[in-house]
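Below sits a lone chain in C-alpha cells, taken as the form predicted alone.
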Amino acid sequence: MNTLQSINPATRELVGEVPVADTSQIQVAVNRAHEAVKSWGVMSLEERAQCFKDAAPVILEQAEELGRLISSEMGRPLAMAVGEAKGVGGALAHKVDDIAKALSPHSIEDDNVHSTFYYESLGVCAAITPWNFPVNMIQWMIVPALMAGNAVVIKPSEQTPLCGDLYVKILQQFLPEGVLQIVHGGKDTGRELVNSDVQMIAFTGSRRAGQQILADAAKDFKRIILELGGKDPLIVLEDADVAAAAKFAATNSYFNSGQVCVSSERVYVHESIAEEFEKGLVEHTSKIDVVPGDQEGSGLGPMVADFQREHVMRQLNSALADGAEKLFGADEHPEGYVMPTVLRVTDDMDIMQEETFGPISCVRHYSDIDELIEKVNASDYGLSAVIFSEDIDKATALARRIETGMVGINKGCSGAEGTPWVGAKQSGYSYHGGEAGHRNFAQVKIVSTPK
C-alpha cells in the first residue's frame, strides 16, 4: 500500500503516515457520500446542528492532542497550535447556529406573489484544505457544506494529514456513516477527487492549483469556491500612529512564520515618517523569539517544509541581489527556518510581485497617493489590505480605491462577526463565511404562490 509520510519540520523525524487513496477508493467514497446525502439532506437544520454541538466538547477534550499534532506536522510553536485546536472546539456550537440561521427559509412578497427561499443540498462536496491552519481551515470549509445537507469528501494537505485525520474522526463519531469521509494524498489525489462525481469543490491553496481546479470543474459546471492567497499591502499614511503601525506590521508579517494568506507582504510608508516607522519595525522584529516547533512559546517556528523554505529564501536572495537593503535580518538561516527579516525594496523586485508566505517584511517609501494606488492595484492578487491613518474618512475613501475584497483600517482585515471572507481578482472565486458565504454551499430554491 502506498503511504504518505508526515515529517516534523523542526526535528526531521517521522510523525506518522497514512494510506494514499487510489482512484477506486476515491470513487467508493464518493458513491458512499451520494447514498448518505439521501437521508442527511432531508434532516432538519436543527438535527444537523446538534451533531456538531455533540462533537464540540470532544474536540475540546482532545485539543491538547490535536495541538501537538499541528505543532509536529507544520512547525507552529505548541502553545499556538493548541490554541488553534481549542478555538476550533470552542467556536463550533456558535458557528452551526449562525449557519442554521443563514440557511433557514425566508420569504419576500409583492402585491401578487409570495415567494419563499429554501436552501437545499447540492449533493457531494469535495473539500481540499491547506496546511497553514490545518484544523481551523477544515472546520471553516466542511461545516457549512455539511450543514447545507451535503456530504463531504475531504482531502487535507499532504503536509498535515494526521491532525486532519484526527479532527475528522472526532466528527465522524457524531455524524451518520458516509456523510463525512477523508482521503489522503498529494496533488494527483486532489485532482482525482475534483474530477469525480462531486457537485461542488471548495479549495484553499495556491493560485496555480486553483486555475487547474477551475479548468477541470468547468466541463461539469461544478459549484466552485476558491481562496487563492494574496500579496497584501499595508499602507501607512503620513498622519498614522506610527508606533501602532510598526507594531502591527511586525505582528502581521511574522505570525505563523509569515505563512498566512493575509500577511502584510508589501508595506508602503509615507516618506515623511519612513525613518520612524522602520526604526519601530526593526525594534519589534528584533524581539521575536525563534521557537522549536515542538516547544512552548509564541514566537517564530520553522517553515512547514523544505519546499516552502526554499521558495522564501529564493525570493529573499533575489531581492538582496537586486539591491534590496537589509534593515534587519540574520546572515545565516538555520536548517528548516527563515529568520525574521526587514527589507527596504523597490516595486520591480520579485518579492513584491509574487506571494512569499514567509517571515519577510518588505518596506517601500512613497510620496504620491495616486502613484501608490497604481502600484498597489498592479498586483493580480486582491485578498486584503490594511491602512493606518488617524483620519478615518480619508482612509475609508482610500480603501474604496484599493482592489481587494477586504480592507482593515488601523486593524487587521477581518470584519465584524457575520462578515464573509472575500477575495477579489485572482485571490478569490466566490467566497465563504458569514450569511452570504454560508449560502454558497447550498442550492437556492424559490417556491412561489399567488396571494
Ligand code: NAD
Contents of the next structure:
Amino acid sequence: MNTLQSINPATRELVGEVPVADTSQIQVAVNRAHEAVKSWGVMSLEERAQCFKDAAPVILEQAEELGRLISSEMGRPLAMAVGEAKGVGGALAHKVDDIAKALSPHSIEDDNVHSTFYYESLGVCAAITPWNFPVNMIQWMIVPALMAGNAVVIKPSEQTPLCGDLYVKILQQFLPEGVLQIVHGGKDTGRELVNSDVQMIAFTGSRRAGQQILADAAKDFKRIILELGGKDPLIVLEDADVAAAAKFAATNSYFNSGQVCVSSERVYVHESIAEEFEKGLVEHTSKIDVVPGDQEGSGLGPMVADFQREHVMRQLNSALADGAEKLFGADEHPEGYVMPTVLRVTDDMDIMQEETFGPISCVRHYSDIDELIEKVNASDYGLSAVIFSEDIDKATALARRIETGMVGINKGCSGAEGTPWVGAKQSGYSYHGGEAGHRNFAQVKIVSTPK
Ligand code: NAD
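Switch from the form predicted alone, shown above, to the form predicted in complex with the named molecule and output its structure.
First the chain shown before, then all remaining chains and molecules of the complex.
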C-alpha cells in the first residue's frame, strides 16, 4: 500500500502516516457520496445545522490534541496551533446559523410575478485544501458545501494529513454515512478527485494549482471556488501613525512564519517617514523569539517543509545578490528555519513579484502615490491590501483604486462578521463567506408564479 508520511519540520521526526487513495478508492468514495446526497440533500437546513452544533463541543474538547497535531505536522508553535483548533470549534455553531440564514428561501415580486429563490444541492463537492491553516481551511471549504446539501470528499494537504483526518473524523461522528469522506494524497490525487464525477470543487491553495483546476473543471462546467495566493501590499502614507504601522508590518510579515496568504509581502513607505518606520520595524523584528526545535514557545516556528524553506531562501539570496539592503537578519538560518529578515528592496527584484510565503519583510520607499498605485496594481495577484493613514477618507479613496478583493485601513484585511473572503484577479475565482459567498456552494433555483 502506498502511504504518505507526515514529518515534523522542527524535529524531523515521523508524526504518522496515512494511506494514499488510488483511483478506484476515489471512485468508491465519490459513488458513496452520490448515494448520501439523496437523503442529505433533502434534509432541512436546521437538521443539517444541528449535526455541526452537536460536533462543535467535541472539537473543543479535542482542541488540544488537534492543536498538537497541527503543530507537529506544520511547525506552528503549539499555543498558536491550539488557538486555530479552538477557533474552529468555537466558530462552528454560529457559522452554521449564518449559512442556514443565507440558504433559506426568499422571494421578490413585481406587479405581475412572485419569484422565490431556493438554494439546492449541486451534488458532490470535492474540497482540496492547503497546509498553512490546515484545519481552518478545511472548515472554510466543507461546512458551507455540506450545509448546502452537497456531500463532500475532502483531500487535505499532503503536508498535514493527520490533523485533517482527526477533524474530519470528529465531524463524521455527527453526519450520516457517506456525507463527508476523506481521501489522502498529493497533487495527483487532488487532480483525480477534480476529474472524478464531482459537480463542484472548493479549493484553497496556490495560483498554479488553481489554474490547473480551472482548466480541468472546464471540461464538464463544474462549479468552482478558488481561494488562491497573494502578494499583498502594505502602504504607509506620510500621515500614518508610524509606530502602529511598523508594529503591524512586523506582526503581519512574520505570523505563521510568513506562511499566510494575506501576509504583507510588499511594504511601501512614504520616503518622509521611511527612516522612522524602518527603525520601528527592525526593533519589533529583533524581539522575535526563535528557538529552533521548540514548538512550546510562542516565537517563530520552522517553515512547513524543506521545499518551502528553499523557495524563500532562493528569493532572499537572489534579492541580496541584486542589491537589496539587509536592515535586519541573521547570517545563518538553522536547518528547517528562515530567520526573520528586513530588506530594503526595489520593485524589479524577484522577491517583489512572486509570492514568498516566508518571514521576510520587504520595504520599498515611494514618493509619488500615483506611480505607486500603478506598481501595486501591476501584480497578477489581487488578494488584499492594507493602508495606514490618519485620514480615513483619503485612505478609502486610495483603497478604491487598488485592484484587490479586500483592503484594511489601519488594520488587517479581514472584515466585520458576515463579510466574505474575496480575492481579485489571479488570487481568487468566486469566493466563500458572507451571505453571497455561502450561496456560491449551492445551485440557486428560482420558481415564479403569476400574482
Ligand atoms: P498547493 O496549491 O500546492 O496545494 C494545495 C492543495 O492542492 C494540496 O492539497 C495539494 O495536494 C492540492 N493540489 C496541488 N495541485 C493540484 C492540482 N493540480 N489539482 C488538484 N489538487 C492539487 O498550495 P499549498 O502550498 O498547500 O498552500 C499554499 C498556497 O495556498 C499559497 O499560495 C497561499 O497563498 C494559498 N492560500 C490561499 C488562501 C486564501 O484564502 N486565498 C488561504 C490559504 C492559503
